[in-house]
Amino acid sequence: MTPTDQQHEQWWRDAVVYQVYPRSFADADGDGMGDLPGITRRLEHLRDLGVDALWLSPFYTSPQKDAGYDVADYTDVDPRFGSLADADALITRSHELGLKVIVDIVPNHSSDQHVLFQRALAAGPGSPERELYVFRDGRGEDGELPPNNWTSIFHGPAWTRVTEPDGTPGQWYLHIFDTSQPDWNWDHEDVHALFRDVLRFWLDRGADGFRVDVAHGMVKPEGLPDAETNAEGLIDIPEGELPPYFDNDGVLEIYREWRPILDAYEGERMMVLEAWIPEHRVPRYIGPAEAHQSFNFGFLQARWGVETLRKAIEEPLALADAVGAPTTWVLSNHDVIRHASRYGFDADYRFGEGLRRDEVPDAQQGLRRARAASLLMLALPGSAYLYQGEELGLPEVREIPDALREDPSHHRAGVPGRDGCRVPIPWEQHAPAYGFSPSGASWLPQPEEFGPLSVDAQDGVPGSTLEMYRAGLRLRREFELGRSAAPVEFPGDAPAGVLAVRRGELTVLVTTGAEDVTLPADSAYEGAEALLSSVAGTAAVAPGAPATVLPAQSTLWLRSA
C-alpha cells in the first residue's frame, strides 16, 4: 500500500463533511426551490472551502410534508429536485472534484403516499399488506382509543385511525413523527429486504455512504407498552431518558445486516447515524460490525464555558476510543437553531423549538462565539460535519410569516419549528434572491442581513467568516488534525476563563469570558507562533507573530516555539 493509499484509507475517519439541504442550497430552474442541477453548479464552492465530502438531505420522490423526510419512493428523485440523471451527474461531478457523496436514508417511516402504504390502506385489517407497517386495533369498546399512549415527536398522538375500505372507522397506524409518516414494521422481513435493495441501488450509482435518519427508532418494544405517566396522567420521560419507542436493541441488528453490504463495495463506503440517545449508549451502535460513526450531539448541545466545552470534548473521545471509532463533531444542522444565534443568548438560556420573533439574540456575541466554537471543532480529532451557510456566519431567521412555515411541528403545535435554519443561503449580494435563484423566487424569504453575508461579499475578504473557515480547514489538513496520533490534552496552566486544548505542537486557546486575557510573560505560551484567530484584525494575534493577548470570546491556534 502506497502512502497515498494509506492517506485515503477509511476516509471517513477524519473527513470534513458539508451538509447540503437541497431545497435551500441553489435553484437552477428558477422555481424558488433548490434542486440537484443547482447543487452541481455550486460544487466548486465546497472544493474551494476545503471539505472532503457532501451529505445530501433527502431528494427522493415525496409530497414534502416534512421537507422530503416523508419518502414516497426511495429509488427515484422528486421532480422538484430533478431526475435520476441529475443525481448521477451530481455524484460524477463531485467525484471529479475529489468530493465524496453521502446520501440520506430514512428507514423509520415512509410517506403515507408510498405505494406500499396505499396498498395497506386498501387491503384492510389482517392483510399481508398491513403487516409492513404498524397497524393495531384500538382500545375501548369500539376501538375508539389509540392502541397505547405514545405521543409524536411533532406533538399530539402518535396514532391515527383510518377509515376502512367499507367506510367504517378502523385500525390505527403508528407515526412517531407526522401523520403523513407511518412507521415501517421492522419485524417483517420484507421491510429488511426493501432497504437492502435501497442501499445497493444508491451504492451502485456511486454513493460513498449514508446518513441514517432516526437511527435509534426503527425497532419498537414487544407489545408496544404504554409510556410511564406522571400524577397528572401525562407522559413523563425523565431527563436523559427516552420514550419506549427509541433505542431498542433490535436496531443494532439492522446495522449488522447493512454493514456487510457496504463492506462489499470498493472505496470504503460508510454510514453515519443520527441517534439522539444518551452519550453512554452511542458506542453500542458503532464498531467493525455496526455503523462507522454516530453524530456527537453533546458537542452541539454544550453550553458556552470552559468546563462545559471540555466535558463535551473529553467524554465522547473516551467513549469512541473504547470501540476504536472516530468521534464526530457538529455544531449545526437542519434540525436545530443555527449556532450563530444560539450563542447569542446567555449560557443557561432554555430554547424551545425554533426562535420566536420576540427571542432576539445578541447577534455580535453569537457570531463571535460561533466563530470561536467552529475553530475549536476543526482542531479536534475525528470527523467534522458542517451545515450549509455556517461558513458564512448565517443566523437563524426569526421573521418568517406563519403562512409560509412548513415544519409539521408548527402546524401541529404552533411552535416556530425548524424553518428558521432552512432559509435559502445567499451567494451574490446584489443578485435576485441573493443568487439562490435566477428568478428571485425563494420558498422561504431571505432577510436583508443575508446580503452582506453572501459568498461573493466574503470571498477574499481577510477576516471574513468564509475566509476563516477556509484557513481553518487548510491548517486542519496541513497538521492532519483529524487523524493525528497526537492526543487531546488539557493543560492546567491556562488563565482563568480560558480552555486550553493541546494537540502535539498545536495549542488551541478558547477565551470564554467577556474580557480580553493577557498571557503571562512566563507562561508556556510565551513565544508561541499565532497561526489563526477567530477574531480578525487583532495585532496581538497576527498570524506568525507571538501571542500576547487573547481577545474576549475567541479561539486562537498557536504553534509551540
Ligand code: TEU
Given for the second form:
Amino acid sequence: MTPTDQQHEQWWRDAVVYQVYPRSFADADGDGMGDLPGITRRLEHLRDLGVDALWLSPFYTSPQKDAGYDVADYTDVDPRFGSLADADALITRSHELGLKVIVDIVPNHSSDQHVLFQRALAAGPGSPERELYVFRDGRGEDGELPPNNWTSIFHGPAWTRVTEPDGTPGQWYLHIFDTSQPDWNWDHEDVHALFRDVLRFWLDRGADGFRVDVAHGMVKPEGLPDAETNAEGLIDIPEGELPPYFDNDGVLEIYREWRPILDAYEGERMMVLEAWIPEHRVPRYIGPAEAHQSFNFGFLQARWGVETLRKAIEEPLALADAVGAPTTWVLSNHDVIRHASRYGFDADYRFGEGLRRDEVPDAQQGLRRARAASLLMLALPGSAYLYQGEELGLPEVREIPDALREDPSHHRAGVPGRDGCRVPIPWEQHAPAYGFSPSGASWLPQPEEFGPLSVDAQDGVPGSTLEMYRAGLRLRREFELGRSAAPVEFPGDAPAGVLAVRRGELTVLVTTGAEDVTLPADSAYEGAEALLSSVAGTAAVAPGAPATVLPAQSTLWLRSA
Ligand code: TEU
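Given the form predicted on its own, corresponding form predicted in complex with the ligand:
Shown next: the complete complex, the earlier chain at its head.
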C-alpha cells in the first residue's frame, strides 16, 4: 500500500462527523428525554445530510448530574436512553447506512455513584479503595481546609470534604468539574486497566472511534502544587496558560497505551481528543503512536473578520502539516453558545456558559454569518465536526426557566450555563414537541422560533440552511475538499473586507462587511461559475451565473472560468 492509498483508507482524515446529543435528538418512548431507539429511527437524516460519521455524547449509566458526563458504569446504557441491545442496533443500522460511529469516553472522572467511588468512601482513609481516586487530608489544624487552592471548571473549589464511615469530618476528594464527578487517580495501574477494558468493550461492539473527554486532564502534577495567585490571593492563570491539573506530560503516555489497542482492531478505529489547550500544544498529542486527531477550537473562538478568520485557518493548518495529520474544524458543540447566536454579537464575543436573559444577539446577523462561516468551514481540508441542529440554523435558546436548567455551572455559580444549546431539536413543524417526542414532552421547552426551522419545513426548500448544508457536503465530496491534495491558498487580489481562499479550481469568497461587494469587471473571478452561496435568492449567485455581486456577510463557492 502506498502512503496515499493508506491515507485514503483513513476515513477520519476528512470525515464530516455529526455530533448527536442523545437526550435532545429524538425521543422514541415519549418521556421527553431523547433515547437510542429515537436516534436509530432518525439516522436517515444524517445519511441524507451527507455526513460520514456520528459521534454520540455519553449514553452510559449515569445520574445525569452533568448530562451524562458523570458516568456510573462505562459499559452499560442508562435506562433513560435504552439498553445495550439498543446501542447494538444503533451501531448496526449506522453501519448499514454507511455511517461510522464514534462514542464518547470520559476518563478524567467518574460519577460519584460509580461503584468504585462508593467503595472508596466506605473503605475509609488509607484504604487501597481510596487510591483509585484523589483523596487527601485537608490542611489546617483539623484538616478543615482543602488540600490545595485548585478551583473547579464549574466554579467554586475543586475539593469536597467527605464524612467518614464513623461519622467524623474526613478527607477531601478532587473534582475538577462538579462535586458529583470525582477525578480518577491515573497513577494507579487499576485505573489504566479499567479503561483499557472499556475501550475494548466498545470496540468489540463495533465502535469506530472515541471522542476523549477532557483529554488534557487525567494526570495531575506530582505533589498537587497550588496554582499561582495574584496579589489579592486569587488564582491567576495568565492568558494562554492552563491550571496545573491540565496538559501534564504523563497524559501522552495514556494515548501511547491506547493506540495499539485501537490499531489491533480491523478498520481504522480512531480517537479524537477534546483538549481545550493552547494551539501550539496540540501537535504533541497527535501522531502514529498517539491520538489520530484533536478538536481545533481556535476557529470557533475566532472573531468575525478577514484577518481573524485567516489566522484561525492558517495556524492550525501549519501545525497539522508539521505532524502530518489533518486538522479538524468545529463551530458548535454542546458546551458553547450556538454559532447562529454567537455571531449575532460584535463587541461582546463570548462562547461559554450560555446567554444571559439581558444579552440579545442580533439573530439575523447571527444566522447570516453562521451560514457563511459554515460554508467556509466545509471548504477546508481535514475533518469537520457538526453539532446537531446547526444544519437547521438553530439559535441558542435564551429563555429557559432557571428551575429547568441542568448545567452544574448554573447550580454552582448562577451563570446561565450550557442548556441553551441543548434544547431538543425540531423535526416536524406541526407535530407535538416539533416531532422530537410522540407525547409532546421535552426535557427543556422548545421555543416557538424552532417551528419554522424544523427539518420538514426546510427539506427541499431552496436556500434553507438545511439545503445549504446538504449542497455544501455534496460539493465537498465531489471536489474532495476534505483531502489536502489541493493546498489552501489565500489569493492576494481579494477586494477589501473579503477573505478569499483557493482550493484548486474552487475559490471561496467570504464577505465580512455589512455591505454587498461588487467585483470589479476585470477581477480574477469574472466569468467564474457560482456553485453555492450562503445567501439564497441573489440572482448573481444563482448556480451557473457569472459572479459579480457578493452579498454582505456571505460565502460564495466559485469554480474558476
Ligand atoms: O468539557 C470539558 C471542558 O473543559 C468544557 O466543558 C468547558 O470548559 C466547559 O464547557 C465550560 O463551561 C467536557 C464536556 O464536553 C462537557 O460537557 C463536560 O461537562 C465536561 O467535559 C466534564 O465532563
